Structures are given as C-alpha cells and as structure tokens.
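Okay, so here's just one chain, in structure tokens, the form predicted on its own.
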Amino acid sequence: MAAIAQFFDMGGYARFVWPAWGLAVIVLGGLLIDSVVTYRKRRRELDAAEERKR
C-alpha cells in the first residue's frame, strides 16, 4: 500500500504533476468533442451538397 502512496506522491510533486494531468484530459476530451461535432457537421454539409447536385 506504500507503494501506491508514494506514486500518487510523486515524489513530493503531485500538487504540480495531478493537475496538470486533469488539465490536459480535459483539454484534449474537449478537442476530440470539437472533432467529433465539426466531422459530423460538415458530413451534413457534404451529404446535402451531393443531394442537390443529383
């Protein structure tokens, strides 16, 4: 159990290293969020484009 304390720790720097751990996760789930709803916008677009060419 020691060894788990220790890592969660991190030598001493977890109030540095844990947020910035959580900044980037949230930074990076928002890009992917970002990506995902812009794919299927233009998706939208492209699909509706194609229908009126016909």
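Rigid core (definition): largest C-alpha set, two forms, superposition within 1.5 Å. Positions refer to the first chain, counted from 1. Keep in mind that this is a model prediction, so the values were computed, not measured. Compared with the form predicted in complex with its partner chain:
- Once you line up the core between the two forms, the Cα of R15 stays within less than 2 Å of where it was.
- Comparing the forms between the two forms on their rigid core, the Cα displacement of L46 reaches 2 Å or more.
- With the core superposed, V37 shows a C-alpha displacement of at least 2 Å between the two forms.
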Given for the second form:
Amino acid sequence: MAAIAQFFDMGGYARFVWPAWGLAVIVLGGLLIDSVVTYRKRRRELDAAEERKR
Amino acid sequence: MFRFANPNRFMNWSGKLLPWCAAATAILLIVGTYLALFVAPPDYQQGEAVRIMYVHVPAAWMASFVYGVMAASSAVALIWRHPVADIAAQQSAPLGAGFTLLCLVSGSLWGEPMWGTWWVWDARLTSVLVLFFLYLGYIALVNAFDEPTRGARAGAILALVGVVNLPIIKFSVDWWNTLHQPASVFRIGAPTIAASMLWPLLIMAVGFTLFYVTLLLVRMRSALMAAKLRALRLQEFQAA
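Same protein, the form predicted in complex with its partner chain this time rather than the form predicted on its own?
Full assembly next; the chain just shown is listed first.
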C-alpha cells in the first residue's frame, strides 16, 4: 500500500505530473475517438449511398 | 511517388497498412509509458517531476514535425494540384494543434515547480504559442470559403508562410536568453541526456509519431470517403 501511495505522490510533484499525463490521455484519446467516430459514420453513409445506386 | 497518391490506390494501401500502424502504436505507447513511469530514474535535480518530460518532449517534437508535414503537403498541393496532398495537410492540422496544446500545457505544468512560473514570454514559449495559433488559423481559413478548393488554396499558402516559425522554434533557445533548456537530444555531438532517460523518451517519441501516422491515415480515408459521397449524391441529384 505504502509503495502505491509513494508512486502516486511522485516525490511531492503529483499535482504537476498527473495533470500533464492526464491531459495527454485526454488529448490523444479525444483525437482518436473523433477520428474513429467520423470514419465509421462516413463508412456507413458511403455504403448506404452505394446501396441506393445499385 | 504519385502512383501511391491516386485516391483509389491510397484507399487500398492505407487500408492494409492501418492495422499494423495501430498495433505498433499501441505497443510502443504502452511500453513507453511503463518505462517512463516505472523504470526511468528520477532526475538528480528535478526528482520525479522529470516524468513530465516523457509527454512534453514528444508532444513538442510532434508539434513541429506535423507542421512540417502540413507545409510539405501544402507545397505539393499548390504545385501539382494534387487533391490527396490537400487532404493530408487539412487532416494533419487538428492533430498538430492537439500536440501543440499538449506541449504548451505540460510545459507550463513543468515550469511551475522547476522555474517557479507557469509562463514566461520568452522566444521559445512564444514561438510555440504562435505555432498553436497558426494551426487554428489554418483550420479556420480552410473552412471559411463556400468553395472548398479556394479554402484549400488559401490554407496551403498560410501553411507555407508559417514555415518561417519552425527554425525560430528550433533555434530560439540558442539565439535568445530563455528559461528553457537548450537541445539535449538533437544537437551536434552526442545527446547530453542519460541513456536510462533517453530510451524511454525515444520510445514515447516513436509512439507519438506512429499515433500521428495512424490517425492521419484514418482521417484521410474519412475525407476521401466524404468526397466520394459528395460525387455520388451529385449523381443522384442529376438523375432525379
């Protein structure tokens, strides 16, 4: 337990280290979700349009 | 080279490449995070705060690198009128803006405990802030025209003019007084950073680069599908 607490304390720099890593997760995760959601939407729309054409 | 840039060929090879890029990205980011948080030693001066470096430095490198890709694609788009080059530039912009934002905020979070301030208006920090606004300005400009090709042209010109900022960012720490440290990896002579920190940093940097490549391919595929969709709808409209 103490080792885990010590890890999260980051030598007293927890309030700087974790927001930096947290923002990395938010920014990269946000870009990933946006890219994948848009991709799936375009795929569906294009498949539907090609279906209508046939 | 243009053989691979034909839209249909691009869809073909990018579809095959994507799963490999995505897998490599996931592995590198997981290994890099593990090494950065658990294996790399604390700094003898900065203690554990040095772990901010493993997101800040790769984000900073990507901020400039993505802009370079955007400018090169814009040049190809302007000179050869290649539509896939325009799409590469336009889809790079939000990714580059994200990396730049991450660089600025993580740098600020590192500056407060180490320099005693969140922000200084010195050349390095200011030129990176300008880079962030260049990305935002590019995105706004591209979308400001009713005619997409005109927006693409205007954006491409802005991207090329903004290239002047890249050497300013790189050499700002040598040319002017600053709180920011000078280059310790990409410098003449050997890196001045210890190997135990350099390896996790390089793995994170390659992971960030592959993350960019993977998302760029996904986004370019989306944009090409959107273009195809517009063409199909136009056909439907004309047939009706």
